[in-house]
Amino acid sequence: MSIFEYNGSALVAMVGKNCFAIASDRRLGVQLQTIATDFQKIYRIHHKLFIGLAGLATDAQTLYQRLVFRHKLYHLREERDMKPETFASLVSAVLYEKRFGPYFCQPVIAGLGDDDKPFICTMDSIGAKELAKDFVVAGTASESLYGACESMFKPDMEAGELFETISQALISSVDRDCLSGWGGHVYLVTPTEVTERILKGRMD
């Protein structure tokens, strides 16, 4: 078993019309044993920027703390919030710094940039960015998430439809992966508000 699969995870971010959604499962496991069913994998950097961290849970928490520290330093110096593109470059640099002993994480970054244009990207454990215009996935359920998102995604969805689409894609995908599941956690972000919802899924 790969170290990336040790705790299990499913992460997906999807773009709509001037909005985006980012969702994760809630399981924390040690291989096939479930430890917690309310584990947080998506973190808020500021009100228009979120990061999801799939992979090894301990590394994800450490990496998040380092990123918060770097963002606060930026905020002190610049007196403004970081743009999603800038933050993606920061995450990539922090990961590449540790390339010979990497954080075993696959980040998914989602944010609203200038003119409320949605930005999503993912990267590997050493910071190689992969940008997308529609959706990005990460974690142990990534293969089934690709299939579900490919079939369900439509361009320029409104917020309500985007929430429904990402929720259905996540729930149907984690049912096909025994290392992730136990419900879902969805953030829907528009220029004016952030909506957080907990999904109920199969509890096995």
Contents of the next structure:
Amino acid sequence: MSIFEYNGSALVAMVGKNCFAIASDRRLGVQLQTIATDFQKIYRIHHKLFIGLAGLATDAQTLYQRLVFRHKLYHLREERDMKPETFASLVSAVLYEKRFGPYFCQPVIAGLGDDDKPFICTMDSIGAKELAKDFVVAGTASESLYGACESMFKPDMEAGELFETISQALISSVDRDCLSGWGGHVYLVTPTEVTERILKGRMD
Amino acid sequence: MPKQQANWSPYDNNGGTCVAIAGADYCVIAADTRMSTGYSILTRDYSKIIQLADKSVMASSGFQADVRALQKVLAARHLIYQHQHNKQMSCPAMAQLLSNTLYFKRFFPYYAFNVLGGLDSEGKGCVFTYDAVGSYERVGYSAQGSGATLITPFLDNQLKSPSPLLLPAKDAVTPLSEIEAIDLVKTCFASATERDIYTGDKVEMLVLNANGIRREVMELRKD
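I would like to compare: after the form predicted alone, may I see the structure of the form predicted in complex with the partner chain?
So here's everything in the complex, that chain up top.
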């Protein structure tokens, strides 16, 4: 089993009309054994920027701690929050620093940039950025997520419809992956508010 | 010099995706028409579907040389059956024959990933899905091949029929109409074509119902 499949994860972010959604599964496993069913994979950097980390859980946690540290320093120096595009470049640089001994993580970054324009991107474990206008996926269920999102996504969805679409795509995809599941965690972010919801799916 | 190993494989993967959906009184079987090897395309116009009997249609992805050999064996066995029993094989009977034929080569398998679709003896749609060595199950819908992991979760979500993942196992037929099922298949292939490099060019769909069999072809992206 690959090191990326040790803990199991499913992450997806989608762009809507002046909003975005980022969702993850809730399982933490050690290969085939489930250890936790409420494991957090999406972290808040600031109220308009979220990062989800798929892959090895220990690297995800360490990476998150390093990134939050870097952002806090940035905030102290610049007296403002980081733009999502800038943060994405930061994550890419932090990952590439470890080019020959990488963090076994695949990040999914989602935020609202200038004029509250939604921004999403993903990278591989050594920092190769992939910007997308519609959706990005990561984790052990990524192939299933690609199929589900490609079929269900429509551009310019409003917040309510975006929430429904991302939830259906996530639940259908993790139901076909043994290593991810045990429900879902969805963050729906608009310029005025952040809504966090838990999904109940197949608990296996 | 370290010990040299053989690096010739008898198998190759020609890619492609197959889907089948069973309805109350119809069955849709579809497959793309792209045949590839490695990163190259061999042809854009290759049929992976064969009609084995009146009411049985098989679609197979994987190694097409093995698929072709398998098709020949099944066609020959069906001909013999017709001579001996003076009737066509039913779809469930063909399903069992396919399973036995695959397991016969358990220790040098046919590299073929099959879905068998048709109408059972009551006229209801049936779909059987197989692995390479003949393990099979009757289901309401199935996808096999390179685009299967992309298509299957979407079918789980859209088909109002019970998913094979539900317990207890429920009747395996979707309440969707024939037109709705065909539209769904077209959507599946359009989406799979976007994200899977081995799926594309055209999708060939065969629809079996009480009136007979109908063939439809839809263009897909060619990149």
